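What follows is one chain in structure tokens, specifically the form predicted alone.
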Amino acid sequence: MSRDWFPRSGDETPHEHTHLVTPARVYFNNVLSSRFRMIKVKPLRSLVTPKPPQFFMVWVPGVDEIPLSVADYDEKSISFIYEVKGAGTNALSKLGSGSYLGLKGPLGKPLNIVEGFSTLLVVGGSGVAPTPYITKYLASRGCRFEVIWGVKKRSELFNLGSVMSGVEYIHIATEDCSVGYCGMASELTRELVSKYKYDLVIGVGPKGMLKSLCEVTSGLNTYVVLETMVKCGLGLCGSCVLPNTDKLLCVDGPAFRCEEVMQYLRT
């Protein structure tokens, strides 16, 4: 296939390449459950090294740029779970290995997490895309952490610890009652955090949840990772404005303190 659209460019630094279109040959892309599928693409030329949670726009030629979290990087390869919900991520589910896509980031800001922190990582529904990569990022700093895991119904699990690594414990928590803990997230992290103590809870999943791991965990030093419409990622169309803040999920987050944000997640 033709690869014009790609910058041709050989000089320029890897710190340029954020906002350059990345060109990148599948490995493969397979589903992993009922809901979820991860694709693995080699990008043809260096990127920035990503930090978690900040994500990259993927170009499917001729459909669309969408905005998907890191699942796995390493020198060679970058991995991407996503649930298909609209043309992009429809248009991504075919394409097989040998195909080719963009990528344009690592964009927005990463978290900020201390060497050795105790954390907790609460994740819900499509906020299991960029969990392999924080759990990995948690791992290396030497954190000690758990998962709680929270889906409605079992069909949405897979083997979650197949794609992360240095997890001590996963807790799952199923809104039918199907699998472990009989409930939501939100309410299985009410229990454990009465219990036990961490300096950092991470939130990752639909808006709802989130919003009841805030009131929940109040007090506690914990952020969430946002989801909402992005277009351009670099902050200047101002289509991921968060009613009710100052902020802009693309440059300003995806990650924020409770604080920042409760009045949009009141909304």
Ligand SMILES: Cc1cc2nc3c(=O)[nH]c(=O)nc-3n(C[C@H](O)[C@H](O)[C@H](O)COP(=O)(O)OP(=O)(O)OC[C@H]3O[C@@H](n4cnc5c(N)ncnc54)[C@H](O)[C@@H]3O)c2cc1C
The other form holds:
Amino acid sequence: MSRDWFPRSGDETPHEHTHLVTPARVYFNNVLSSRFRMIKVKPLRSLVTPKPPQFFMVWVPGVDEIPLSVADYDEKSISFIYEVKGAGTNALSKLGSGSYLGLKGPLGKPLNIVEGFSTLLVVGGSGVAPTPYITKYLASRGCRFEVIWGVKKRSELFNLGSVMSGVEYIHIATEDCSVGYCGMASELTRELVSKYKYDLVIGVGPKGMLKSLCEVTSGLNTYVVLETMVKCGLGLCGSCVLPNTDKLLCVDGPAFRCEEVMQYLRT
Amino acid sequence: MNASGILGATPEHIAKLASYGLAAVVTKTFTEKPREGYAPPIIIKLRNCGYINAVGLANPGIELLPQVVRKGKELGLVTIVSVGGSSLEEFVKVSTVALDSGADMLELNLSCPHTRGYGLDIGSDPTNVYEVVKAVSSLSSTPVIAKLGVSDNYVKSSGKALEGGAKALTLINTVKAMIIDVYSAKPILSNVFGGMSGPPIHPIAVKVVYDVYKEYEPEIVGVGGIVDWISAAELILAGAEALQLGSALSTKPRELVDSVLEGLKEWVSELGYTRIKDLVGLAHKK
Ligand SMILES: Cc1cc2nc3c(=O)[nH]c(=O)nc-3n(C[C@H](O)[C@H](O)[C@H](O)COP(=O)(O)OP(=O)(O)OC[C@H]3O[C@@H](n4cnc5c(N)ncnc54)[C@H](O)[C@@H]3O)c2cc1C
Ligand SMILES: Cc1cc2nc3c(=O)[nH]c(=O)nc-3n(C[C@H](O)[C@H](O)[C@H](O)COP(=O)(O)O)c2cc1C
Ligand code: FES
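One more: the block was the form predicted alone; return the form predicted together with this ligand.
Full assembly next; the chain just shown is listed first.
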């Protein structure tokens, strides 16, 4: 029993550390495409190494705290790709180089990625944000992977290769048929999974796309990365609960197996 | 049981709490109307290992309360409804819905420190405490627990709550506090200030429980900074008969509940007792 005398919250185990707000300084905050921006910051204290698809609560001082997935990370910096939606992301887009913000995380559960898994990553909409870090991680685990990136129109695209390494091939799918595959990412997925064998399929994007993805990959090992309203990120406030389940996105997710969330995706 | 405000606002939350292995569940504090609560940041960990929160009593209002209570009962859990209000009428209204829904007990939140017009704004005045507890206690025979916080008057307020008919007291709520980021020079919580919980308030909770037990020997639900069996045991020795876990549920909740129960069991037998009940308030023995 002697170990018990050191209070659980008294020692700075990595888990405890991830609930603090770590200050960070902005390196740059640039436009990537008509839809996306990327911000790269230097944490002023070392962070626990995130594993995809973990996320951070990014605090824009005096304005808001918003959940953003890790787009890239190394020992000196961390980057996020984001879309300006409302007050929080708008304020984030105004932070120039040298400004300060706060980072709480990494939060959520890492995906269990087995070494050497052949993986298909399907992203749509703002789901592109965590792509560079997921692919970096897959490469580091010796996984072969392919990426399908679905967008509505051409102007949303940016050169993913410029923000990520090790990607051999990206299938682009556009709904307006202006580039690449003509149609939805899930339709292209259906074609690929009927021809090739994948050990793992990961989907990131809007709910409708993830629902179709789960349907077309039924029977495969598919995980979908979801979004709900995350307010605390710590499993305390309950705002991120997936309706009709006992799952909290911020601690049990954000990645879930299709079977776990099919009912939610259908609503 | 969990401390009020850790989940407990929807049926889904109750299902989640049930998976932690708790004997009873306490709902989020319900108010008559739904409340959005404050914008993030709402909960932050502190460098002193505590947490600070200003959630702003976010809850779906009494319309959803029956479903929440039903879920707790369905899962076979003792279901305690935390009742909030900014007026005597609101406390009575919410309590009535809770009672009609079959709540096993009511816990009156007379101690939330960061929402204007609620909680501590009411609970720090012993006369208010008496009136609210009396009005709610007279609605039915369902046990009413008064949850009080740290104020200059906590011993007096405790006495008034008991006089008003409270069967037990929950001690303590969070303690008013604030955190400022030293780089951006801004307060971090959107509400600017909030309530501190976790290990830093544990010795305060021990003192409050000790003082109130010494004065009245009431049934006390101890809460504040429990992170392991030792912090739980201290509150029992000070006078707590039941315990609630709050912010510590942010870290491996199931393991936490199991290890507290396991540790307490070993401790009771180590001291040569058979029941925890025999250790309640033992620190007062001369
Ligand atoms: C785990 C997770 C990871 C995310 N990663 C990214 C990312 O890498 N890049 C990116 O562009 N977006 C990401 N999002 C979405 C992003 O958090 C929201 O777009 C952002 O919070 C909107 O805030 P706002 O104040 O600008 O807009 P608001 O005006 O507040 O809202 C605009 C829209 O965003 C939704 N939203 C608002 N607040 C939240 C919140 N706290 N959590 C979830 N949704 C919210 C609203 O429902 C609304 O539809 C992620 C969301 C989650 C839950
Ligand atoms: C996120 C959060 C929300 C809370 N909400 C409520 C609430 O709605 N009603 C209430 O009576 N207490 C609320 N509290 C206070 C707790 O019930 C408890 O009294 C306090 O956190 C001390 O316990 P702890 O140190 O174990 O966290 C809240 C605490 C936290 C951390
Ligand atoms: S965001 Fe608060 S519990 Fe998940």
